[in-house]
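Starting off, we have a lone chain in the form predicted alone, written out as structure tokens.
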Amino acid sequence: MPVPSLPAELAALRETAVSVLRGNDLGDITRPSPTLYPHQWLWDSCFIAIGLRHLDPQRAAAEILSLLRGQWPSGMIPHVIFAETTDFYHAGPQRWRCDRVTTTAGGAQSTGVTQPPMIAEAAVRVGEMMTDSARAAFYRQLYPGLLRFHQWLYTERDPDDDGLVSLVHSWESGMDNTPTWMEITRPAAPLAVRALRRINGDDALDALRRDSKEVPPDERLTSGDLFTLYRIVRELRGAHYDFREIRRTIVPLVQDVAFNAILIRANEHLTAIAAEIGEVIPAGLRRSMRRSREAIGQLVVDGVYYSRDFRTRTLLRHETIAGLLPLYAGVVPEDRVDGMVKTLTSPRYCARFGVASVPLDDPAFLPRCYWQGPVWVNMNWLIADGLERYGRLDAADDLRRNTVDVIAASGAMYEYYSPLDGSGAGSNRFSWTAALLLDLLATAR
């Protein structure tokens, strides 16, 4: 593919990028980083697709394509497909043992969860760059089951028509230890947890765990939050990870924003795929569609979007990263779309470099911490998508320099970066960066 022009400091910062891409192809997936996460992860993939067409198109769609091996045969695609590796993985097939349950589309081992539906729009994006012949073939190759995953989260994950997905796990979510999610998980804590919280905190469980080896424990989930969400697993293997079961264990049940504003803009993507091929949607799953973009308006209040508790009907009135993707959605009405603009562009959300994942006046806010601070590249892409489709050209294209200056500025493809000092934090070699910075070097205006 054509390289852009760009200037000498950017140029070099685009190959480091290919670099990385390259290292982490494993042939017909790329792993999100070469020792934290050494597997397949889905909306990884769908990001790292993105930025992989700039490179080879086809490589892009084989990407996107392979997470069908994953596919089980209820339609739900995992989270996680595990590749065949020997490399350690604090949450691998052991803990899961999913084959005690299903099978997948290609043999492949695979977590029990999902996460959020981004493959209609990354396979969109890979489509721009084929012919029309090849984007229809691939469509047609990729159809059938993504069609069957979408009815899936809602024949699943809506079992009271309510027009919103719920989720079982903070995993599934991509965020994973937001204070909404803690707020609602950490009553699940194991007996052992809470005991050694009371006596000396988290230190006593750092031994236990090996997720934390590559980067520093206080850049990741803390210990008592992460057994907790193994906690977690262990209730949804025990239901079979089957939602009529999960749903009467004591799992968090939870409409995530996020994850719902993702999947309605999905749904249009999935109705553009299938209007090219000449497929139609069925009925029912339009139906669901149309009640996806009512219901989400439920979760909002005095203008901010909250996830809310399955169970209760209870707003979970935290704000984070989260409530801004609705933007990424266009169901915002648009009386209330600069006012969200306002919120994004503060200085809660924007120190120097930003979207922060919290609010800095949240004091759940570590700027290094996860999601509870740290700017990631991909909710940046996601939200100067939407600014750009409500026509606030301004706000996006400074949303996306300011993407690619933090990245500048570390000089690395980290997993996340300080909104406070732009530092890089979490794994380095992070793929989805990488691809997302070929994407925004390729798009900018």
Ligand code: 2M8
Given for the second form:
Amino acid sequence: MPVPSLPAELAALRETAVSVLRGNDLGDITRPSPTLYPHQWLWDSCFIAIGLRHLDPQRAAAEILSLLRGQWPSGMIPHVIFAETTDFYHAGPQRWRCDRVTTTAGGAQSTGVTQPPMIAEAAVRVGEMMTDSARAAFYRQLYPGLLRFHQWLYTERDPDDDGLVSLVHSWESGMDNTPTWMEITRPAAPLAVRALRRINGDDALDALRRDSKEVPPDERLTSGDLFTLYRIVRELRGAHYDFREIRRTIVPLVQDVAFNAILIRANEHLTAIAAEIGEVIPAGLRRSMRRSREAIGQLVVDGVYYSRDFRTRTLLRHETIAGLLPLYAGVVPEDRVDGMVKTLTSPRYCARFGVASVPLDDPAFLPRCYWQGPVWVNMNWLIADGLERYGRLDAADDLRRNTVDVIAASGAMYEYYSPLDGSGAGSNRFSWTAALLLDLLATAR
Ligand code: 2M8
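And the form predicted in complex with the ligand, for comparison with the form predicted alone?
The next block holds the full complex; its first chain is the one shown before.
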């Protein structure tokens, strides 16, 4: 691929991004980070492919197709497909024991939950870089598995035909400790966590955790919350990862606004992929797709989109970045778009480095703590894409420029950035930051 001509400083930054992706390349999958995340993650691989397309479209296609190796007979594509590695990961196969309930298409071990369905978006972006015949061949390989995944999302996770799919763990949302999820999850804290917390806060639990050795604990979720998420995994395991059984447990069930927004956009891409290779989307799925577009309108109050508790159908009134993703889905009525643009560029979301994951005036806001405040490059990318399709080109360009600037100022591919001072946090060799930087540089106007 010809390298776009870039000022020296950005060319060096691009080289750093390429070397991070090479360093995290495990053959035809890319791990999100060499230390924290040594396996394959669903939505990470999608964002990674969107960057890799600028280096090698076939390798990018392989990144996407490799996700099908983890597909369950039910159609689910898991959120983590475990790689053959002895590197430590805190929620590895032993925590899930999915091999007791199913097999995966490629025989790999996996988790028992999914993640935001970014596959169709990534496939279309990669397809744009291919010849017509290579793209058609790629789409033909991907389509049957991708179709089954979208069908599974509705049949398994929208049993009441709401048009919105439900998630069974905050890890499915990808925004692990976002306040919306933590509030609904905390009542499920194990008794021991509650007791220890009473005696000694989270400090007593810190010694027991193993995920925070690489980064300071205050950049991750609290130990109490982490042990609660492990407890939810135990509940899911006991329910054989089957939604009908899960419904009868204490597991929180959330119609997550960001996940459903991503699904709505993915449905459009899936439809385009099918059309290109002469396939017809089954009528049942087409109907679900239509219902989703209508149903997401039930999540908005006074111009703000929220997630909803599946059990009680009450809105979870936490305003977070998740509520901005309907812009990416293209489902925000035109007369509300400018209001949302105003919100995301206001000091509440601190537009200087992109969009804070939690507004600065929220009591839960912490500038360097994971999904509780930091700016994430993938979120900026998604929101900018939505703004562009709404014709808000200046806002989209500003957001993209700010994203490149914040990465450039840090000089490294951080996992997330403080919205207050732009300092990097989490992993400093993080794949999707590297990949999306390549995409932002290649597509800048
Ligand atoms: C984070 O989540 C994993 C669990 O899936 C973890 O904390 O161990 C999240 O940021 C998630 O969105 C991301 O896909 C994953 C890998 O980068 O890390």
